[in-house]
Amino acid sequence: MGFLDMRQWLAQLEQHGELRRIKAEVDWDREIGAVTRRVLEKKGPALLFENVKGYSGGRCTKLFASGLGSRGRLALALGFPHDAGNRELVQHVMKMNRATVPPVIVDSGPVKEVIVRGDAIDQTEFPVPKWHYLEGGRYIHTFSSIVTRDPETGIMNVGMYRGMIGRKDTAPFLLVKGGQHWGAHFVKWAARGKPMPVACVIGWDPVMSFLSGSPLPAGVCEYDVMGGYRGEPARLVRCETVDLEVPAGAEIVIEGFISDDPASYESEGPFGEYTGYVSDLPTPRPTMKISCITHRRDPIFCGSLEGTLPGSYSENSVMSSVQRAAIAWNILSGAGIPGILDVYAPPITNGVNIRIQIKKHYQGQPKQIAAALWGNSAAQYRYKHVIVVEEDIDPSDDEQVEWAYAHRVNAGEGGVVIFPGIFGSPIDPSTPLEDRNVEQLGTGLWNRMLIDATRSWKHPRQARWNNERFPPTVKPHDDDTARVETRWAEYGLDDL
């Protein structure tokens, strides 16, 4: 399957009935993030904003948003049915996350059709929305895959980050130095006295926002990890201001400069996040300071609508779903645990709860688990709490491991383990202000759990349960099932 750019993707939405064009005039001051919500609500299409107010003509004119935002969209992004199920594409991303394929570089391509330098610049001519009532903003990278260098090994990382306008050239980020890849690119940037270059693409095929969205090991460049996804090379060209290269095709580039001087800092904030909650008091942050906007002709500009809620899924949710459970599961095979059958990661939890099927080979396995985690770099944001459940329980079914949670765990007995203060997350409500200090701290901690909600092997196995260490359920024999399900129509029961 070869490289999209966001056009190939939207008519690929379209052919599938999964794109709604939006053509009453919508205002993008609260009101198109209101719709978005109202659509992930109805488990509704992608949307593409085609008359926005006050955009009727201009620079930028649509504005396209929730495209990963269910998970049969997601699984045609990956080259798979709508219907894929989960097993398949998390073991389909495990694979492909330690593909690569070297991208190419271009002399040119549609993303230069226009270059807007000094002046010129205001990114306010993009129908950028703010999303939500209480945000401090225009948020115009939500769903963004900002490029950055490593000046010591000039290995690019592709991430996505938060941003909104400040003025009409800069841009206020939530640039966390400690744990975030481009943080430590940052560090190295700001040791050497200079600023960081920095280039923002919006709107290209969209394995490269599920890969932006995803922490990749360090030191593995996305553009070589999306050329081994798609079977062939990325099509890059060179920015304009800065040493780095951006895709051929992608709609929107944003090409600048962040620094570490304190004087530069704009205030940042508030945010509605992915827990579903909205973030601090404004902050001042690292800004970026813009140099060149590239874009096609007419561009499309791309947002996701962030913060996830009962019922409500953000692309954010859905591609965590996917990804931190391929990246749980490679890190627990790397750390040579046996017996892992499945990984979930509920898509309302954005993968900080996360669910291991295995089929246990000793009594401390479980721990083992939560341990190898914990100690990756991947759970920066993600795994705060681990479940793990046997193979009779399917990690993906509420009840099922409800189930097990009620009748397999003994918290006093080690069923719960608590992890207290190592690195997490500065954005999590419930952490303490003290802990979310990332000037003070450098991150933020995380008090982290574990439930190990299998069948304890301190029980003796008992002859009267069949040589095992719990009691025999009520399930009945596979002889009557196969009885009963022989005779279903005889009993007038087949319509159910």
Ligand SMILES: Cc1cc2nc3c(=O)[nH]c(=O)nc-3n(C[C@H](O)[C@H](O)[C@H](O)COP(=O)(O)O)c2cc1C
Contents of the next structure:
Amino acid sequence: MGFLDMRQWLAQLEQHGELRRIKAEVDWDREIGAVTRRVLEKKGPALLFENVKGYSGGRCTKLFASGLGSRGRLALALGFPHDAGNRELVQHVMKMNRATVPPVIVDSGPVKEVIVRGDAIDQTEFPVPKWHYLEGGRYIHTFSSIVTRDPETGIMNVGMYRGMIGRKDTAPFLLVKGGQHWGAHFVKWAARGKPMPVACVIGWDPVMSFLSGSPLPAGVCEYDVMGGYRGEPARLVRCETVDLEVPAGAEIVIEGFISDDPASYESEGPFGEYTGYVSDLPTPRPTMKISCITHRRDPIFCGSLEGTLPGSYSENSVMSSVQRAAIAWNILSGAGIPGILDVYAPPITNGVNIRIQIKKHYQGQPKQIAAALWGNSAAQYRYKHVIVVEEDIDPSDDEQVEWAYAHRVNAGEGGVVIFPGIFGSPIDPSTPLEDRNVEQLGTGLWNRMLIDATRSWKHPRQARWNNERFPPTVKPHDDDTARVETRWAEYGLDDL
Ligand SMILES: Cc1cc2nc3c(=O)[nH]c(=O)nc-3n(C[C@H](O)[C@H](O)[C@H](O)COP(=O)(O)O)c2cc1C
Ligand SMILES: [Mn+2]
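Based on the form predicted alone presented above, generate the structure block for the form predicted together with this ligand.
Entire complex below, previous chain first.
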């Protein structure tokens, strides 16, 4: 079922006309990022850069980007046809997020074909782009799956977190202690006075990227869930210098340790973030000291152009539009809320805005929905704005949602609810800097908003309105529509 490795995924993309090989020489310094942005704007294919300036020989000569850069390619990666619909994909992901098949440990695999240690370690041997002119350096981890282990439970976590090349063997990361799962691990390792062992996996089954970029519940090992998605266990090998396991067929694995000693922190950023804005000043961050690199022969490096702007959706937002909807729907069904019909996360918002379609069962239901979402840790970077609509409004149709927003919302009567000062994203440019001080606050602060675009039950039903709470719309009566259909040609309108 699953793709065994990234090379099979590339072959699959190529078969579907979804991969373009770039044979012209392209500069890793800004040019790769600009090309990738332009291709995303044109809704184009995934890209394999085969001729990166300065990398024609040596350890690694190729760079793969934008594999999951469209809904169609994400559908392929999940085993669906290219044109699978929102609900179909979201419901599949809801189910598979709960299926687990534990990994198996094997003795060796292609990722051990080349092993680099000590002084020979140099991250600049890989064709790592400086994606954007304002970025603080070359971002080596934009689509890597980062493996850590909870020192208490022994359970591994796999998450996607950005990291930059520092020195040739160091990488500062955006590692937020009160944030994602590796942040919780980091706090526990620090309490033991030990640096946290880390393994960064670059290039394998796209389902690994899909899951490492998604908040599954704490304590769930993403390798188990990958097994569920693949319909077969992930085959893992032990790392060389850290007590962690990584896919035997991965392209590149970087092993090392991250210390909590501020003296070891290096400067990270600015970075072009998922919001579409470039983050502010460089900041000292927890920094990985690399102890070993293992890779396949002729490895393919993999990265992603982060940042969504109107007209160009990053891989993150494509993945988020399916995964964050699925996670929200699972949260709502877990909370026992009735009548959820569809959940839509507009890709342009990365799941920061989310639309819930319901068959309304009671008046306070939209507030219950918002409360359930905002109370879940998966809401840290997402679900800032929740819009609830009813069954006659398609949540994926902007015009229908806007109409309901205009005419069913009475902001002063509870149609708009603001929940101030709740946990949230520390990288939201709309919040004041003091609300983004993770050293002081642990994580960011958000003022979240619910827009209840359902018809209020405080309006009594009216006999003259066909026993509804709102008056009839201007849509003609069915009988009149039928009559017009039959006489359409007679009116001389059949060219319309
Ligand atoms: C391309 C990409 C880059 C990301 N970069 C970061 C990051 O730098 N820091 C971070 O905390 N989360 C980042 N995220 C979000 C996390 O991957 C996401 O919250 C995920 O749930 C983390 O895994 P965890 O839930 O196991 O901690 C990124 C996601 C994607 C898809
Ligand atoms: Mn996790």
